[in-house]
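In structure tokens, the next block holds one chain alone, the form predicted on its own.
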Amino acid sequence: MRMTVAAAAVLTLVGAAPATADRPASTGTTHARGDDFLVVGHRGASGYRPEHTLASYELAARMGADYIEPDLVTTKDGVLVARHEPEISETTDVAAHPEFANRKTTKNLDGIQVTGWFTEDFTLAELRTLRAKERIPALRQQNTIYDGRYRVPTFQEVIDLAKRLSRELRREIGVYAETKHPSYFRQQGKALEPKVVETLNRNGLNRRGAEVYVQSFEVSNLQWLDPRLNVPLVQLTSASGRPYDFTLAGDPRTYADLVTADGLRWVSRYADGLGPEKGQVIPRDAAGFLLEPTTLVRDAHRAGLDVHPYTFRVENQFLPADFRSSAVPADYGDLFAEIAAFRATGIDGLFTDNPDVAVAQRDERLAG
């Protein structure tokens, strides 16, 4: 049955309690704020600034986000930096640098041949000569005015920024880090996970209660991190496919298997939370309208897992048909209504490119 806007409004009135009634008592590993609902600035405030820049992260924090989310890759000299992918032609001006023309190459990235420039072929000093640019300019033309203004930040700089803003804003700004393509980097002798542990240790953040999460679309790296980190780990899942480390290991299970009740109990052996693609929480029909919610949130809570779905964006391109304002992909639709519909399922937080909207929705709910 299709969920209309009216149905979403009903869900908002119902609230989250029924979906969380079976949830076990807190283990102390979650980081609840406000009404126990987390707003994660997805790649910062990437709806308003080029993603994975200090400017994007800072804006997210100033908009009220509880966490900022760096995707972590590595340089040739082993420094963790924030980029959406190891291939950087879509997010930097590397193609305009003739001195790096000979670095363009084709690599096997998780079973797909990808041509471009890769972070692991650049030292940090070389990467510092590049500047970030908007990844989806056709949808976010306004962000392109910031192209060329910001450099690629290191993981340490993101942590330093979070610490500085925590002092300035007088509230804790957390870091919700993702290890990107861990098997790919491990195959090249540049495993990300030891560097993550080292960085968190160096900053006094590898401790219970630290405002840090570590997430991944793969499984074996989270299992490796589990006994080495004292912060929550989050298993990311996609609406299709399987973890790439499963492919390498010949494990036939898919993401769909991981989000079954049995799969979630298995995930809870090494992870504290689940980061599903939002369609796994409320699917859409062929026309893009919301259907009835699945049992994912209830099943995850029964397994002791928090649920932080991704990614909530204001443009029509990304919204369910219920909440689009027009047929123009770049126009803004009703993100408030989409967030309300998903919050009614009992989710514990969300990833958003527009943290100001999510924070406003949370504040209105608290006030109202």
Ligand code: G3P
Given for the second form:
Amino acid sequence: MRMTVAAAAVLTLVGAAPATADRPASTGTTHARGDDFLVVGHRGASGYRPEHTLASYELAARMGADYIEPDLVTTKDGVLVARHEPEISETTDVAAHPEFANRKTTKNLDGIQVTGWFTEDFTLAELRTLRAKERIPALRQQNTIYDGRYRVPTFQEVIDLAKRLSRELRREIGVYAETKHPSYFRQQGKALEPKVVETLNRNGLNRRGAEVYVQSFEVSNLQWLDPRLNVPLVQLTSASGRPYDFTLAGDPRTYADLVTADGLRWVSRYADGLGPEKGQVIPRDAAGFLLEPTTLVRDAHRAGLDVHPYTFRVENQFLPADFRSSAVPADYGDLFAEIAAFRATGIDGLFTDNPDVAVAQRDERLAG
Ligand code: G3P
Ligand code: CA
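Please could you give me the other form, the form predicted in complex with SN-glycerol-3-phosphate (G3P), since above is the form predicted on its own?
Every component of the complex follows; first up is the chain already shown.
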């Protein structure tokens, strides 16, 4: 495992995180900032703008997020672009483009038959003619006023934005990039990882102290990246199932196996952090109420891994029953309380669609 890193200048200003009984002194936190708790703008500020658009990322940064989070897929001509999945009919207007009607197809995506339009069948120039739209309009009707206004950004544009906003806001806006469906793309001869390394190299970001993370739900691509990147790697885990590269390799281990104490020690050989589904930190009962926290945070810290769970969202639909404001899924509930409950477990940061709330919660605690 590569040791976690922090910008020396920042460490000089705020000091390294203190060691605790549960946490080796050599680990520290990956990036010391403010209250030392990372707010990651999940797909930007996707609670307020169509996800994975420059507008969404910019709003997240202006709301105080420490990092913006592009999910990465590739175009036909090998350009990394920000989309949550290769199939783009849910988040762009591709279906309304008659010139692309014959690109509609069915593919096997990680063992599931998916019908639609896929980024790897479009050149960047073609993808540029599309416009982004809100993924969940029934829940986020207010975001639909931005439908049709933004393009699909490239990874390079996201980095350029982060650099520009870092200068303007006078604080580093980091990039927390995720490789999406790495085996799927590798099988098509369009591996994402060399492009990620090349892009970070080209931008001077493949270095200790750069405000960059790289995350994945698969394992072998992180292991491939480990000796090639000098930025922290984060193993994502789901509440169920197994990494798809494990499925392909006949490895019987599941995500549940990876989050045992032994599994976390194994993960720490190649990764610096863990991005669990939040229910793996605090599970819910059958009625949706929070139960006692698991030992995951303690076990991860003992293994030297930071913990950044996903995804914190303000709508009742996504909140535990404890913090819902009504039975209406789109109504806002008490995200402050949910974040407070999770912070009490010792997590090191979180992914949120509502970075303004997470930043306000962090500031509230500082003020108190
Ligand atoms: O990367 C953390 C979190 O974003 C993982 O979930 O599906 O939103 O990419 P997803
Ligand atoms: Ca993601």
